[in-house]
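Consider the single chain below, provided in structure tokens and representing the form predicted on its own.
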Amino acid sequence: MEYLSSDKIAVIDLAAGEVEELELDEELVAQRIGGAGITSHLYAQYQDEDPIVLGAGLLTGTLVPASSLAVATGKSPLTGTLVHAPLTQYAGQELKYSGFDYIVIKGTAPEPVFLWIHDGIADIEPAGELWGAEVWQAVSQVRAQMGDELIQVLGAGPAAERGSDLGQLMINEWASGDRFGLGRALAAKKVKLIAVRGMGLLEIAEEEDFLAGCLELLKAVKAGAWGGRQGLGELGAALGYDDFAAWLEPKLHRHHAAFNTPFAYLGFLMLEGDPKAMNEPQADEPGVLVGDPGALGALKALGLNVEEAGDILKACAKAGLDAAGVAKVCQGRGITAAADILAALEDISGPVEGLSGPFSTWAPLGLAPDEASWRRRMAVAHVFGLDPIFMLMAPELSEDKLVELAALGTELEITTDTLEAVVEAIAG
């Protein structure tokens, strides 16, 4: 696979402590496109060894707007079904540049390990004192050990290690879109984290036409309904959360966007110090990055103020817990006071009711006209590697245009019929 690709698949056998490198078959890309289309294919290929498969979309890490997504595919401990967890922020593009298009993690390690994926090399390293560490501590330690602060870390926290249903697959210090307990699934394999770093470059078949198409698409997106808007407040208002912007205001420090995503829906809550101050904060851990409108909305619905919600989100991030699941479980148990919720985090677990389908409701259903439309947009986002939340916000990211760019980028015969077949295969 010459274009938009590293042309490599890493198959990591944890039980044997071995890594096999395979070539990415061009015919497989022509048939399954990328992202969840191929991770689901690889999952089926190694299904007997209960794999977790990581992969970037075909357009991840390119100039296509919102091309930030990687996908973690595996069997959810919560539903027992095949699911695709979205990995955004800067993890997707780093995986794309790492030298591997897909990583199959199969079997279980005899002792705790972490995986080091970098520059076309996949190493299995002893986890040592990383096992049992809080998420933030583990991220700092592995970056220090490898001597690179730009490493992206996909990891499991203490909650996942103890088998909590709410053990989420984390991105660096922060929450991901995993609603399925894939952090717990990773920890069950005795894998603490996956550290990813890449300096690779992507070759594009028709460079000028591809670039022109990306710029045209960006222009259309900026002229769309969400052009010029930003922030969790705007997103919350669109979802019907009353007075969301005003609720956030006392602690909202700044907006932040995922890689190449034209809408900054991530927000940093400054919990210690003045959120309006522009100087460097003195506290080591002054706040929390929030990219989960559903979790914030659920905590707000419990009657918490933004500082209390931020404290809970921060504690969940350190433990590696899905905060939306935490809010749902606490609501069901009648636990609504902030101090009581924080106390419950030590041993909180599920089950979490209402989970179904292969895609995470982290990308809110309220941004789509109906569930069928939502599911289709999720499938397309997870195939091409586009931010799922922004995919719902930007109808300008049309299937026809994405297929056109995929064909220009690869010189493969990828058509709308190809996409239709892949969507039908993965959407459930």
The other form holds:
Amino acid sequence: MEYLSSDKIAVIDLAAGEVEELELDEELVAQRIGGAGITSHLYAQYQDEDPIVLGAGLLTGTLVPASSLAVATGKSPLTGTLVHAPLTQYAGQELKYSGFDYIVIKGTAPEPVFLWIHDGIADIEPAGELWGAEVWQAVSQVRAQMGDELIQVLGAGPAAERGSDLGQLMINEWASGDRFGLGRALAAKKVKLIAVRGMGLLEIAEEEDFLAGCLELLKAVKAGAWGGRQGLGELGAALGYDDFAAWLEPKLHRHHAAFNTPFAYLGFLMLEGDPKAMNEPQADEPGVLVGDPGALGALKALGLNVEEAGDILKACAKAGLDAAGVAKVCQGRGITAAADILAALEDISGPVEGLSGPFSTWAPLGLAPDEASWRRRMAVAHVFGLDPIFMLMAPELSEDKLVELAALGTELEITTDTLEAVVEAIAG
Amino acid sequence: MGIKIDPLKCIACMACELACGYHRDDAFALLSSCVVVYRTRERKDYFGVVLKEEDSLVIARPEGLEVKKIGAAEEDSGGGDASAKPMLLREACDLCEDRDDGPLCIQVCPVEAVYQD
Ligand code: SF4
Ligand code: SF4
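Next up, the form predicted in complex with the partner chain. The previous block was the form predicted on its own.
Next comes the full complex, this chain leading.
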């Protein structure tokens, strides 16, 4: 596969401690496009060895607006079914530039390991002291060990290691869109984390027309309903969270976007020091990035203030717990005081009610007119590698335009019929 | 007139960095960009943008702009961010002189944090 690709799949056999490299067949891309289209294909191919398959979408890491997404496909310990966990922030672009389009992680390692994916090389390394470490410590340690602070880490925390169904596949120190317990699934394979760094280059078939198409889409998006708006407060208001902006105000620091995503739906809660100050904070760990806006909304709905909710998000992030699941489980058990929730984190587990289907409601249903259109948008986002939250905000990123760009970028015959078939295959 | 950056508007999306890489390589890559988001202090939520110009390194920190003459920036390795160092090896901003539509980084920034007077 020549364009928008590194032309490589890593198949990591944990039991044997071996890595096989395969080419990414153009024919496969012409049929399944990319992202969840191909991760689900690879999952089926290696199904007997219970794989977790990581991959970026065909348009991930390009100038197509919202090109932030990587997908982790595997069997959810919570639902027992095949799921696609959305990973945004900078995880998608790093994976896309890592020299591998897809990474199949199969079997179970005899001893704890971590995976080091960089510049077209995939290594299995002993986890050593990383095993058992809390998430933030593990992130610092692996970056120090590899000597690169920009390494993106997809990892499991102590919660996942002890077998909690709420063990999330984290992105660096922060929450991801994994509400399926794929952190637990990773830890069960004795893999602590996947460290990714990419400095690759993606060729584009028709680069000028592709760029023009990207710029046109960005213009359309900026003129759309969410153009000129930013932040968690706006997102929460659209989701009907009562007085959300005012509730956030005492702790909200800066807005953040996922990679090349025009709406900044991520935000940082500064829990220590003045959230209005812009100089570098003195404290080493003054707050938490809200990686799952819905989790924050759910904690607010329990009656907590923003400081309490921030403390819980931070504790969940360090333990590697899915905070949305935590809020749901606590609500179900009648645990609503901040101190009681913090105490419950020690041994919290599932089940989490109401999970179904292959896509994460981390991208809120409330942003779509109905469930069927939500599912359709999710499928398209997970195939092309576009930010699922932003895809719900921007109908301008239409299926026709994305198909057109996919064809321009690759010179393959990718059509709306191709997309239709892939959507049907992954969304049912 | 060079590129200007308003670090407080910036949402760290890296679109400018990707655009500049495209301008250099006619492909998608980040290694040659002369405008780079520094984002290694994520735990402190401290981020900004660095731009390499012909004679200087413009460091747009959230608390304000700093312009370092290239010679001084080389000596002062403790002053910039870690990601600023390899910047010195990159080509300087040429304002996308080969593009009819002008600077690509400005065109892709979703929040007008990169601009020209
Ligand atoms: S104007 Fe062009 S060369 Fe200069 S920083 Fe922007 S994209 Fe790069
Ligand atoms: S494109 Fe704009 S918002 Fe995005 S990183 Fe660059 S300056 Fe910041």
